[in-house]
Amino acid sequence: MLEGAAASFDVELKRIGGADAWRILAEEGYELKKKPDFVLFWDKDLRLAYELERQGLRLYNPAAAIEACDDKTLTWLLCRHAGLPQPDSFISPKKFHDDGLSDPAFLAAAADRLGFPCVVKEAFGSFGQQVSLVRDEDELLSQIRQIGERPYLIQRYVASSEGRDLRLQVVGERVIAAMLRENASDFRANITNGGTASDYTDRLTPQQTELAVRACRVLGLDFAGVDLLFGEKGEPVLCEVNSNAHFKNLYDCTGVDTAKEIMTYIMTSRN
């Protein structure tokens, strides 16, 4: 879809995998002889992204924005300091050696403040696969032991949004489409977990649109998929921001071509 959208602007997108990119860089002494006009960076290899930027290339999205989204603890911190509404959270302490357990006082404080059930979310992951709902101290302890040394958040559970959320696609500080995702058998609304989607674009509130755009602005994104929860009074609550969100389901649901919107934005911003 992206290649087709680029072709409509007489632009050739050359698909290069991460291994090939690093091979080319190494063979050329880490100074590219022939540089592309821009890079549509559809990956999360931060070392590669930062190296390409060092050579003066414009990445869509920028390396720092991808880093901010890929690490959910960093996303939460940056958006918190910008005053964006998010679930109350505890970020895991760094563990250099996995003893199977975080500081007991840390877990006790998290449980006391957040209550049960609460959500344990690994810092790195996709499609909701690293997100769990824990219902008591034993489940919390078991989940943390399974995570081991990997970073994570413990978050307050937004019960008013159980099994449903919104995915808003933002391109160039503009929401181009949105879908409501619902799952009657899972607290996670992800379509990959069995959820269904319906077009929500025309039902968006100004508050929902504003929050999605602000989140992208805070994180320095050119485009992103922004996930919002429904607060107790229906107010939008920021859940996650995805720097290179899959958009085939959004297209099937809304008919909006995100690839075309991204390429239009890139070509316009370059002029």
Ligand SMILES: Nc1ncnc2c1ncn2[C@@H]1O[C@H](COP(=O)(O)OP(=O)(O)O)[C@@H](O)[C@H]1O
Given for the second form:
Amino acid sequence: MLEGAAASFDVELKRIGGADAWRILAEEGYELKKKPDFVLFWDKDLRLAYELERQGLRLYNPAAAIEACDDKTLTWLLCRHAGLPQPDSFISPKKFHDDGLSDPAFLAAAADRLGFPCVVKEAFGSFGQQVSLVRDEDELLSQIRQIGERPYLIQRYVASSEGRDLRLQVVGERVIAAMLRENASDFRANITNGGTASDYTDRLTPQQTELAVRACRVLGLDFAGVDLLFGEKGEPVLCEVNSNAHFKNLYDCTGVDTAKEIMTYIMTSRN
Ligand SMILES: Nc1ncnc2c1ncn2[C@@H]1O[C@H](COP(=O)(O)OP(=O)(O)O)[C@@H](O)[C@H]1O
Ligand SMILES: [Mg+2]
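Show the form predicted in complex with this ligand, please, because up to now only the form predicted alone has appeared in this conversation.
Every component of the complex follows; first up is the chain already shown.
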């Protein structure tokens, strides 16, 4: 879809895999001879992203924005300090090796403040696969043990949003489409986890639109898929932000072509 959209602007978008990019860099002594006009960085290899930026290339999205999104703990902190509404969270302490233990005072404080059930989320994860609901202290402890040395956050469960969320696609400070995702048998609304989608674009409130756009601005994104939860009074609560959001489901649901919007945004922002 991205290649097709680029072609409609007479732009040759050349697909280069991560391994090929690193091979070319090595072969050219880490100084690219022929530089592209821009890089549509559809990857999360941060070393590669930062290296390409060091070579003077403009990346869509920028390396720092991809980094801020990929790590849910970093997303949460940046958005927290920008005053965006999110579920209260405890960020895991760094572990250098999995000693099978967790700081009991940290877990007790999280359980005490967030209550049960609460959500345990790995910092790096997608499709709802690294997100779980824990019902008591035993479940919390076993979930944390299973995560081992990987970073995570413990988050307040937004019960008013059970099995329901919104995915808004932002491109260049504009929400181009949105879908309501629902799952009657799981608290996670991800489509890849069995959820269903319906077009929500015309039902968006100004508060929902504004929160998604503000999150992208705070994180330095050109475009992103933003997940919003429904708070107790229906108010939007930021769940997470995806710098490399898949958009085929959104296209099937809403008919809005994110690839075309992204290419249009890149071409107009370059002129
Ligand atoms: N704090 C929360 N309260 C209620 N539901 C949540 C919460 N966090 C996540 N969810 C649900 O779990 C899904 C997956 O979580 P998310 O943070 O988006 O991770 P992923 O990157 O795996 O999609 C969300 O789409 C939402 O339906
Ligand atoms: Mg998500």
